[in-house]
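One chain comes next, on its own, written as structure tokens: the form predicted on its own.
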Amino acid sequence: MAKTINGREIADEFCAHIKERTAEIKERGIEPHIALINAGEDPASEIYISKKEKLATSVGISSTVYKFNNYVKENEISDLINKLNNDKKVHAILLQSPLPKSFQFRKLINLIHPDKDVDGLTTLNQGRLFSGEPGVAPCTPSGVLHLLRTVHDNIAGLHAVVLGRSSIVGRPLAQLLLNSNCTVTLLHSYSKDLPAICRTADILVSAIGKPLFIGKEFIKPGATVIDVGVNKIEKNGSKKIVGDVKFDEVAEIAAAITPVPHGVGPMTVAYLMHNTLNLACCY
């Protein structure tokens, strides 16, 4: 049976350690802050804002919700994106998605000062991420490669396939592994014989958003399975969160699996302190 990877866990681990980091700073007279935008009354979102503000306050990170309403129009966002990226006392500015269908993500995230991108998604801190060079990495993605670290000493040489390939997750997080010396395979929809291709995998990273779609005919006995998928669905009656992986099924398998919920979820909000944190050393 595989280990199971307790994200919660180690994210309490690592925000312990945010905490103290965060005690030092404020003791060279830096107050870390974050802004934290959400541009609509998506339910999921206005939870997901609500527990970032909450691990904020408790590593010791100040922060500020920008709340709007359905109606709110893209230029409102535009003009307080401008209007935080000139407020010396926000290090972060985070811009929760999605956003409602007729804003223009790229742009408004474009907008951002890469210098407080602190999920690492401006196409600025993207480019320094595939050119090697140093930048804000997303916060999923680097969650996800501090969970493999704590199962591998060593991930170089790796066989590592990526499932999905958006720019939030599976870009990035390929690039993150082509960085740590592994060999990396990225697969998408128009991808052929998908079973096939990631029993071959050491490292099978799972970010399609399809619920339970790898089974266990999708692993190499003794892989390493990350669930980044976070789907409802109808069961009795009831919804129920469950990830892209048959759990119970891929446990007999692998030697080491995520579980959906308290798997990948943590560890990225813990990166986005350990992100905003970094920002305000460096500002």
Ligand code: NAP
The other form holds:
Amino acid sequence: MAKTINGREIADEFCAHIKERTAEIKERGIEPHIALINAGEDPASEIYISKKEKLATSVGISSTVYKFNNYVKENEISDLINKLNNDKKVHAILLQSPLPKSFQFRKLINLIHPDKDVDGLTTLNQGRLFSGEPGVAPCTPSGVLHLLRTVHDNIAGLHAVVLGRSSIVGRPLAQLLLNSNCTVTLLHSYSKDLPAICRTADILVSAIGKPLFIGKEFIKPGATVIDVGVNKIEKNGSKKIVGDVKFDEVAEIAAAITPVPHGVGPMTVAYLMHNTLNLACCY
Ligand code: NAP
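Return the form predicted together with this ligand of this protein as a structure block, the form predicted on its own having already been given.
The next block holds the full complex; its first chain is the one shown before.
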């Protein structure tokens, strides 16, 4: 039976360390501050923003939430980003996705000053990651790497297969794994024979957002499986959050596996705080 990688506990431990670092930085007269922008009334975003706000408070980082209703105009968000870029008290800016459908995500992200780009999503920070230069790495992929390091002393030379190639998760994660000297395969919706490729993975990360898509036929015995997916399903008339992976059957074959919830999610929020501190120190 696989070891369950408890992201909740690992994130709590990491946050205790972040709290200590925050206190040290404050002693130097710096007050780390993150701006959280929530454009629209997506219910899941409201929950994520509230979690981020609470964690910031608990580690001693100050935060401001900028909340807009569904009638918000794109230029209101761009004006706000420009204002926050010029506010010396703000070290980190997060633009919560999804944005309203008509908004141009890349355009808005690229308005964020790269030195305040807490989720490492601007084209400049993504380019730095891809060319191996120092920069801000996106939170979820950083959290995944952190979890992997709790079960592997060294991931160099391992075959890592990443399912999903979004600019938020799959692509930057593939790059982080490559930078850690893994052999990396990146799969997407046009890839053929997914189970056969996945069965060659020492590390399998799923970030496709398809509920319970990954069964035991995708798993090499002894593999480490990280489930990034967060999917809402209805079961027996009630709503339930599940990952991309069929936890129970995959846990019978894998060596280590993350659950959903309490896997990658808490690490994403923890890395938001970690990145905020780094930006506050450098700014
Ligand atoms: P996304 O932008 O929708 O990207 C999904 C990716 O999966 C795309 O690259 C797509 O391929 C690929 N894909 C979809 N169906 C596939 C299939 N049947 N076979 C192979 N590849 C397939 O999603 P995202 O923003 O990366 O998020 C992915 C999941 O992670 C979602 O469930 C999201 O909620 C979750 N998430 C969790 C956290 C966390 O902190 N736990 C953070 C971010 C996201 P194409 O490119 O070919 O379309």
